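Here you get one chain, nothing else, as structure tokens; it is the form predicted on its own.
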Amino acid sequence: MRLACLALVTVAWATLSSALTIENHKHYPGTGDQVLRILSTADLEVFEPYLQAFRDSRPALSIDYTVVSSAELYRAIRQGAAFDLALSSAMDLQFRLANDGFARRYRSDATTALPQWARWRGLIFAFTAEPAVVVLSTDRLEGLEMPTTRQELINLLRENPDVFGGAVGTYDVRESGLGYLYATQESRSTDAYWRLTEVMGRLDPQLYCCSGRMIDDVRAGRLALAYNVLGSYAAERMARYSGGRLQILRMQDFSNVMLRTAIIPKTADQPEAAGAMIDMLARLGLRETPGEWHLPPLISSDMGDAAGFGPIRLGPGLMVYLDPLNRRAFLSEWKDAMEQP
């Protein structure tokens, strides 16, 4: 097993006691002096249209956009980093920040219009509902029958070690906040999770920090399969590249659906601009069709018709596996299953 994360750039922020590991960063200059500083887990390629749309509505405002992992975002906000808006795919970590007093309260007509399950106490707001999917290499799996359930996936992996040995990718849940969220929620919802994890562990799995890198390695042929990646990222990659080398599968027995969320940190210098950005994201989250935006809305027809659809709910239940004892026990069991001799 190898950890398949690329080297990242490390930047020391004056407000942090230690370095913040940056995956990407871009500054969008405006005509005025105000700067909206956004810390986000969303890849720049995926989120840039949203930044451009907001900038077009406020040309005087500069936007400074920093991409980090969900664990880095959580740590940075808890340590008082000076950002005006925090956007994350790890909704359990976001909820804990809000619950522990690290978020400002915000209310508007746009946030009030969100479903109850997509907001909590005026502190945290969901603006996308993104299912976890399996991404397959059509080149590597040519001639094999595509699985539709986890049990079928287990059988496929067991019966074809020559295809999948060293070529299955999934999250390193010790490092990835989103990966940990997906894993803990799946373990609560289906007995097949631990059987599948054990089968993967016998195939020398490749562990990743991020969905995008897993998908890119499937497309490049380095992986035959990536498990539990963000469906929105997979769809964006398929739209960006031609050649039909990727296939996206959504398991029909159960589907993890993550809510991407926004909070305004207590340290925000531009809470009004941050609130306006949340309003735009909330309105886009309620759109009836996906349109040309890379991230899906909160509710769409394809998810509503899918078996097992249901977003992970915002609420105190998200913090169960953030308890140190529960986390230690889960990671110990995961390590035993995933790191087999």
Given for the second form:
Amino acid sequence: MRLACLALVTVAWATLSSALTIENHKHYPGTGDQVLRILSTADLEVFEPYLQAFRDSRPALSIDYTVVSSAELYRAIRQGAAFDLALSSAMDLQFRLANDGFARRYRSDATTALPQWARWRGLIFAFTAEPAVVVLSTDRLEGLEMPTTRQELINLLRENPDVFGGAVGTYDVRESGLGYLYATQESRSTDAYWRLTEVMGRLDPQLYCCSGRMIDDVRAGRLALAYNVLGSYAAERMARYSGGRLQILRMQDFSNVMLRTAIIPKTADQPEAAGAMIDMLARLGLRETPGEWHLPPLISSDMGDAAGFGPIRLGPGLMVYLDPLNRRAFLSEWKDAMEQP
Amino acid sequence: MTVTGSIGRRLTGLLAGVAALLSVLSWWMVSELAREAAERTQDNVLAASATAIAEALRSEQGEVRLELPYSAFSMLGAIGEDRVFYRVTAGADLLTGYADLPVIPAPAVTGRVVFDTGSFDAEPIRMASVSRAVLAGTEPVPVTVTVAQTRNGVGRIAAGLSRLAAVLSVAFFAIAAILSAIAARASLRPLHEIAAAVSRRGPSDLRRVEHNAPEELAPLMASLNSLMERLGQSIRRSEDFIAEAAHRVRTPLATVRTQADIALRTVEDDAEKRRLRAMIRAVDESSRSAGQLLDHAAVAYRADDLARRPVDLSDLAAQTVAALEPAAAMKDITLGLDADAVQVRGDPVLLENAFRNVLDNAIKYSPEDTSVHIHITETGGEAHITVTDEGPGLGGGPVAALTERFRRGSNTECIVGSGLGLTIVEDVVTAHGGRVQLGAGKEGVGACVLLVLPL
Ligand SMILES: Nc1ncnc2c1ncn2[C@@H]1O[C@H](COP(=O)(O)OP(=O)(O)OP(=O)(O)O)[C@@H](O)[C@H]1O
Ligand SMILES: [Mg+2]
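Moving on from the form predicted on its own, please list the structure of the form predicted in complex with the partner chain.
Everything in the complex follows now, all chains and molecules, and the chain you saw is the first one.
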């Protein structure tokens, strides 16, 4: 019955905002008639505890949670879709929204407590710092040495085409905003990126829209290696099915750290409740003990030196790869490297 | 005199006012310069960004190609958290960026960066634009790169520096105000010194004020000195006049006295005798008064410019005792002198006058057949001269009042006197820097007069 109800709502929603391609949607009814509408890229199973915690603090508030891709989210907010809060892992798109005036200013004790690099103009707030990792299948890599740098990974892939042929997964950067962000930032930071892409391209790589599916495929043994996976999801899934068949690696030469960010769209009806949600997320972002939460805090001790200059900088530099000319150039280069006959 | 404000306060106020004005001025100037500097920095960054983009322009297969360099945008984050907008146009076509960004009138020279301020999305922005011709196909196409940024960072930097400048200005003002007060006090110090020097003077010290005075105070000092001189002259004139008058009165009085004495001896009638005696007494009183007035004037005159000769008090006392011995003998009064050899510096004539008056009182007011003691010692760096008698004492009234002019005690019924004796004594002693103490004699009998003189 509940499922049916949910399906109904989803259908209704889909018809309402016809352009929006929804991945998942859930309505949490509250005792009052105020509704906080959240548009997010975080999977429901990952984000549900946060919503529950927020509901506990405000039982009157209903929450309407919609999961979309980051590109979808960007498009929806730009077109003025009525949401109160937009949470996205594609910080470049979020930044662009803030820069172009689609975000509403917000300021509270919790947001000012955030470090300078985790906020911008009081428009955009980071609440997690999530590294890009490599996920390996221990079964399929039996007897092989684990790579610690990209160069070692390149060598490993080159020397074992039988293991990795058709069993290497990574983001399809044309589809995934986060994948595009990771790829562009990585291409900027290390020249090993293009060599690696080249090598992967020769191994008939599998391209994915999202981290979750990549990890599932590694676990199921369909993939031997998934590159540039969202570390938090990997850890979360590994914790869930701890069969020891997954191994998470962080590249020691350089490791991208993405900030998951929140903005309050200009069109928000419930900016106050959205602000309260941001406060909660910001406080959790600054927590010192990991706790039960699925998403990592902003500052964690295991980030190490590999992060180099810290997380990807929240600044105008993010707009460079969003420029259509740059995007076209990058994608064509990427395609040439990835799709080799 | 009505006090109208204080020069020191006014001076401090004026100087502090000037300091406040300068503080505000410097704060304003620094704020303006800070804003200017921040704006120029932003211009430079915008120009560098636009130039970097323009340099990335290239032509490929007859088409203008561009890949935005990462640094061109990341450097814009240096100023602050400002929104960034950009536009690249090739000829009339938009190549990329924000189409509705305001247009800066085309620069006269290609390759030169031009700046403009405008507004975009309801926010003030600063724009930098640079043009470059790119060969596309056969024709060179003019490509214009415009980079714009909001001005919050500039405002924040300028405001921060302005706040800092304000704090510094306030500190500067505080220091300047303190220094103003110190300066005012320092420049008024000569005035205070002169005032202190003048008020330190004794009541009858009318000498010229010979204090070093700054130029501005010279006229005041000159008028003060001339006033003192005139005052001194006028006092001296009136003293001279009194002395002259007393002298003139004394001589005829002596004649009257002699004539009255002769007449007393010749008349037989008791009533006549009584009348003559009364007359003689009045004449005595008058001549005593005239004599004491003369002495008083002499004391005032000599005390003005006091001689400081060594005087042996025991010698002086012995002389005085000798001079008054006959008067004492008439009343069978014995005068006892018990003197250490004590020397003081002063005017012997005045000191003798003082001794004589004290001793004269002791003899005059004591009954017959008593004794008067003079005791001179040196105690604690001072000379103590004590004259004790066995007479009626100084009475119950306020003792200190007896040194006032023309003040006589209640015990003087038929004893001739003017009431100036103790006045003279006190004037002499204070002129020498000493003091007079009046009291009762041993066991409450008689009077005890103590003169204390510094050595
Ligand atoms: N030794 C003394 N015994 C008692 N009374 C005294 C003695 N010396 C002074 N007096 C009192 O003090 C008063 C003031 O004395 P002072 O010498 O000034 O005046 P005078 O003796 O009355 O007059 P002058 O001395 O001028 O002739 C006297 O009138 C007298 O009453
Ligand atoms: Mg006398």
